[in-house]
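Given next, in structure tokens, is a single chain: the form predicted on its own.
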Amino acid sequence: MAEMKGYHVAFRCFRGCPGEWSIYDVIYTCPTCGGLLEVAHDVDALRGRSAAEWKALFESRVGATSWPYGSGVWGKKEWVIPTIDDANIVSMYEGNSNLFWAERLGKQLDLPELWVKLCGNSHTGSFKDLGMTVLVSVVKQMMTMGKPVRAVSCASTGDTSAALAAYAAAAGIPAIIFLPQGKVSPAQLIQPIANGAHVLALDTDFDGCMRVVREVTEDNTIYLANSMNSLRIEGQKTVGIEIVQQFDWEVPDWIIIPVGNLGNISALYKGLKLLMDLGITDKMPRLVAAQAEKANPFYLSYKNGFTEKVTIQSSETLASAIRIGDPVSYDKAVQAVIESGGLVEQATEHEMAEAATMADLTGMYTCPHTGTALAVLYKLRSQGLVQRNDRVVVISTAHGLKFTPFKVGYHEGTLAEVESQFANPLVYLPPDPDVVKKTIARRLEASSFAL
């Protein structure tokens, strides 16, 4: 199947201005407004088959052969870019990943019911493949209509870069990347570069890198892939989607989630709603935007109600992938977090640091970022907010191993603002084995004390 008839897609001003643009022209902002674009779908023509047909045709594909319905995003084409034709669809076959069941993290909580969605399970580490598969597909195929786009680009603090410079290398379209000097991890600088990029380094934060990104897209010839575009949102939706079905179309209490630029909120929102319009759930989970203590706009903009939005100067931070100043999709996010009965909390660097260590020491390997979700949601739970029998879900964005700097920084004891209580440095020891007996019988009982 190539597209699909029948449905129809376009953008739209999020804020409600008229007009409809094709989702192939070259544009990111309301005309009229200068607000975001979002994609809009038919949905009642989605809702011409049932909940219970949905359902089964997504349960078909889970691992599917036939191309490319075995990604986790294109599985739910319909739901995400049903015009467009397969051959110009370029997938890693990413999603579907662990739902994993954090059982002894949650023990330590009281929280039977803790789940971590590990979508650094994915291509390039990070969840920002979700929504990079669709926007590089759709470029794709603008090429092939004729559309004058060469190149793609985007400014990022890390994950983005990686992914589209990861799908462009696979769709053979040059990418340009904007990063901010010294302030991403050596394994997210070393991917884009791996992947044939045009790797731009400023010195600037990621706000600067934004605004000079912004300018040079003004070209049409090189297509703009931050979360701006709203393409990208429509791949990054499919993870609530995912997550619900994961549950057996059950929806859970609470999702939390690390914000930065606020594209992932607003896509989990969207996907959880149209559950919703096509009767197939009928509740929606809280969610819940964790931030950095030092990058926390949009924390300060929930602490004064919404009533409007706070920009800051983000300081250093452990959590590099988040530090944003300045989110570009805010109106979304507060959309999500009001609709969803939800909440904005924020971590330091210390708890975020002991929040990923602890998860670490029952078998997972966190980012940063997921500690700051976990920190997050300990306070909750501290504060009754999140209670014993809820189903709690904290979506982990990235792979630990991306950031390694953190993870050897904690256990050496040299992360500025953190005291690292859990540290477990590298013993050294002359190769006698009295000395390596003794060594492990005393650990070992040191151990057997902490648990």
Ligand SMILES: Cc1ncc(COP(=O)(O)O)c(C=O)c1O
Given for the second form:
Amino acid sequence: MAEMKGYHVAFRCFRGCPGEWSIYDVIYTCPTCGGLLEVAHDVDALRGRSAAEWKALFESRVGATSWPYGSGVWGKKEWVIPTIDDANIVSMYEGNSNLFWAERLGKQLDLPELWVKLCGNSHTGSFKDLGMTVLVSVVKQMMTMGKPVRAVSCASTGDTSAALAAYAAAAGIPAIIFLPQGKVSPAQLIQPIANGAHVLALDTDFDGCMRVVREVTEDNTIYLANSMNSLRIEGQKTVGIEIVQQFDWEVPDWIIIPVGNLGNISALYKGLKLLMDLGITDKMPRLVAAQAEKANPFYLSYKNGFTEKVTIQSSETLASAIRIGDPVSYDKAVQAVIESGGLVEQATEHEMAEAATMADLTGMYTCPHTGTALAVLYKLRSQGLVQRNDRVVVISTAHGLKFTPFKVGYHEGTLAEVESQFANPLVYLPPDPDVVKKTIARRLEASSFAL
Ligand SMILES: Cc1ncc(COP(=O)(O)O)c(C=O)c1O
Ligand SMILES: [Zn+2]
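Output the form predicted together with this ligand next; the form predicted on its own has already been displayed.
And the full complex, kicking off with our chain again.
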């Protein structure tokens, strides 16, 4: 297989054990220590292009139609999987999501430089598309090479399965999905069903599904698509790079992201670190991991100074996609928090719902996970840790439309542990213009507009 400009890429042990494996081999963990692998790039070879050349190249590809560079992920192909054949790439032109200037919400927080990266504005409605395009493309290449893989499989809290099912269906590869019964939203559940995946609902939680999929994929013909597979991280890492590019290569002060299995924050760090290693940026934003209080093992680990990994049995939370008690990418996420001078904070059900609603009232439409990140921002801002002139990016990981029961429940005032202060119930009226006019007048009188 001809390698793009000679750029080499391979799996290596994240903890540094010796050895290197082809990314087209079926291998997920280090044979020596059992830890996570990572996709290692030849950074010296990448330094053969100057910072200015990389920037110009990536900028030239935004909005391009030439396959596959119009994708926000494959527009950075040399940094993702340089060796893959373009013909095997399975892409929906994911990435290049908008970085929204949350001007009005920022005013309410006295934080003029508040930005929200809308990763949910994508094909399957969450940031998972970024990693799945990479994984499914590599699988397609493996199949073309005659490797024994015949299906892909994942455990999921909803969004991973939607992304896997869509990309697998686009490639014509069978997908086997394990979901925790009754613990994903209706919109998330119907996505893999619609895409023709084999959807298996297990009577357990996400961690239970994860244990099953690990066993099922010990058979090399069924390829593991969870973020334990570091191919996913390669695609997801472009989100940090994309944010910096959208700020004309300036680095924000903070990036806040809701976390569960901890693949996303690991990926964010990896992309931002590569920018520094290539001399394109000279600092790292402080990375903040936001957890739901009901599923907070990473927060507890942080509180014990990362002396040991805490695992818990997670409880029911509105932020169902981050309901994970035993996060797989723990080691990588610890590095991301420590090396970036970041931190971990948590939010209660009430805090996340109120934060999401406040954002909605300024024109966004936030999922509960984004609400978790926003609630953490409100805390850090009120503690003065995030300062007025800081530039802050909150990563919105999914589209609010995937979580309709959360929105409806909030405005009907039926969510557990949430007081719906900003509930906006429907107004039922007779079709009588007089009554209608009086009602409108009364409501406009009562509402105060903060411009
Ligand atoms: C909407 C949403 N936000 C955040 C996360 C957390 O990402 P990670 O599991 O990589 O920490 C997930 C997936 O688990 C998700 O679906
Ligand atoms: Zn190892």
